[in-house]
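There is one chain below, alone, in structure tokens, taken in the form predicted on its own.
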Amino acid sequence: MTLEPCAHESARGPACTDLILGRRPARVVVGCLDPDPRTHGQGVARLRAAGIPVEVGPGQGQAERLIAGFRRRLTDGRPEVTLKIASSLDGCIALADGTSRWITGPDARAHAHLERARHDAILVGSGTLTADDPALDVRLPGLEDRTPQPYVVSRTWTAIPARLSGRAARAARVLDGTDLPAALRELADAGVNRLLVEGGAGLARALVAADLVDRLLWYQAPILLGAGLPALGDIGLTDLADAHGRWTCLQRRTLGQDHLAVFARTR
């Protein structure tokens, strides 16, 4: 299993560590221990105590990779943040006018659905909301059960604007934009492990400033837009050796004629 078999109870079920002693398997292998302090290490004590041999760490970086979020939202009290960016190759996310669609073509805006079905909660900014009013839903077939809730963040709003009518701002719940790990720690207590943030530039830059991203997603589009709209804006840098180090690549691939590559930070 990937995780460490719970130990307490919750008002999902009972403990499931009772529940594979009740079973006596003849072994456990576990990927990683529960970060969950009701449980952290006490489920692999209670089985190794009933006799059953339990052998903790194969597999153990995937592991953790597949509850970050969750790990997150324990540890540091916010979820797992990854930020989603489609630019033209010098950087740009939009034509001067802020004209943006679309920036990537239909595989790579197909995989980016594919990525809003693996997160609990869509965050954008009160400008991307206003000048796009995107639905924020996903549209593959036979995954548009698993849009995540959408989130706007704004310094003035305390509720969406009657005048927008989309999907997502019908949906959307406001952020106190002036106060960002306060907002992310409002959706920790909601229940959300993985947050995707989909824009604007001024949100990006902010959250990139205050090192609240955890995870890259970077599409890029082999057009050059010139005089565009910078996907990032001044985060802070004043040494650029404070630039490098930052960031691991973990995957780059191609996507129709587009190319993704993806980043953790370096903690």
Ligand SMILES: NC(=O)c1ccc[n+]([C@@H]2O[C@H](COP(=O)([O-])OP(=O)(O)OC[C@H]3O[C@@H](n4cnc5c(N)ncnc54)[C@H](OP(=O)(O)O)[C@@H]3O)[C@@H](O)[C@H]2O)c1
Given for the second form:
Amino acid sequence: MTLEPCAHESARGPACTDLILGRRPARVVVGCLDPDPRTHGQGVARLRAAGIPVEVGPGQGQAERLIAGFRRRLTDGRPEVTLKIASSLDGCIALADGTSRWITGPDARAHAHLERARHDAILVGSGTLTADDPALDVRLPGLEDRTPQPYVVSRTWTAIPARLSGRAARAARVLDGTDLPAALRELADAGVNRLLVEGGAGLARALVAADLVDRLLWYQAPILLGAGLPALGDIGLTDLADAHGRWTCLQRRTLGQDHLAVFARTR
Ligand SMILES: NC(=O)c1ccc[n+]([C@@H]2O[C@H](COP(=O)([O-])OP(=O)(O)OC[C@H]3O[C@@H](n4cnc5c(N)ncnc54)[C@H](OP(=O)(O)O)[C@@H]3O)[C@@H](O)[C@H]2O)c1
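Here we have the form predicted on its own; I need the corresponding form predicted together with the named molecule.
Below, the chain from earlier opens the complete complex, with every other chain and molecule after it.
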């Protein structure tokens, strides 16, 4: 199992540890311990106490990666936040007139759809909803039902303007952007472990400036946009030394003509 079996009952049903004890397997292999204090270590302890050998740790790195959002929600009361950016080589996410369809090619966009399917919710700023009226759905065969719940953050909207008719506009819930940490707490309270932020520049800037981004998915196309819209804008940096050491590259890959680099916030 990826995660230690829970030792506590919850709204979802009986404790997994009790179910496993009822079946008495010859051996249990667990990737990592449950960070939930109601279980942490007790699932393993109860299985061992009942004479079932338990091995903890094979594939621990991968298991920890898989539960990172769950851990973040438990420890920080907010989802793991992944910021997705599709930029030109010179770091622009749109032309100066706001046009951004499309920066990257079909392979990168298909990969981005797979990333959507891996998240519980998608967040965009009101500027992106207004400019693009996007669908924000998963359009990969067989994964269409994995489209995450869309949210839009605004400091002024109480509802989505009626003129917007895209799928996201019809399905989105509005979050109050005056207090971003509170908006993220609201998502965590709704059970969101993994949040994918799909822009635009204003929201990305605010989240990075508040140090609320855990992962960066940076798709880069081999194009130059010159006087386009910068990916981030002012993030409050005054000393170049402070920019270093904040991001660790986890992966680089080629997707058609484009490149994807995945970074984790070094904490
Ligand atoms: N290539 C890409 O990866 C990509 C992705 C997405 C978008 N885009 C492009 O980016 C452009 C839109 O970017 P944008 O910067 O104009 O819009 P945005 O970041 O999507 O939205 C900015 C708006 O969000 C609202 N907001 C709510 N809380 C906020 C907070 N705490 N901090 C900052 N803003 C907050 C504000 O409007 P109110 O409070 O007034 O509602 C603000 O004007 C479009 O051209 C779009 O096509 C590109």
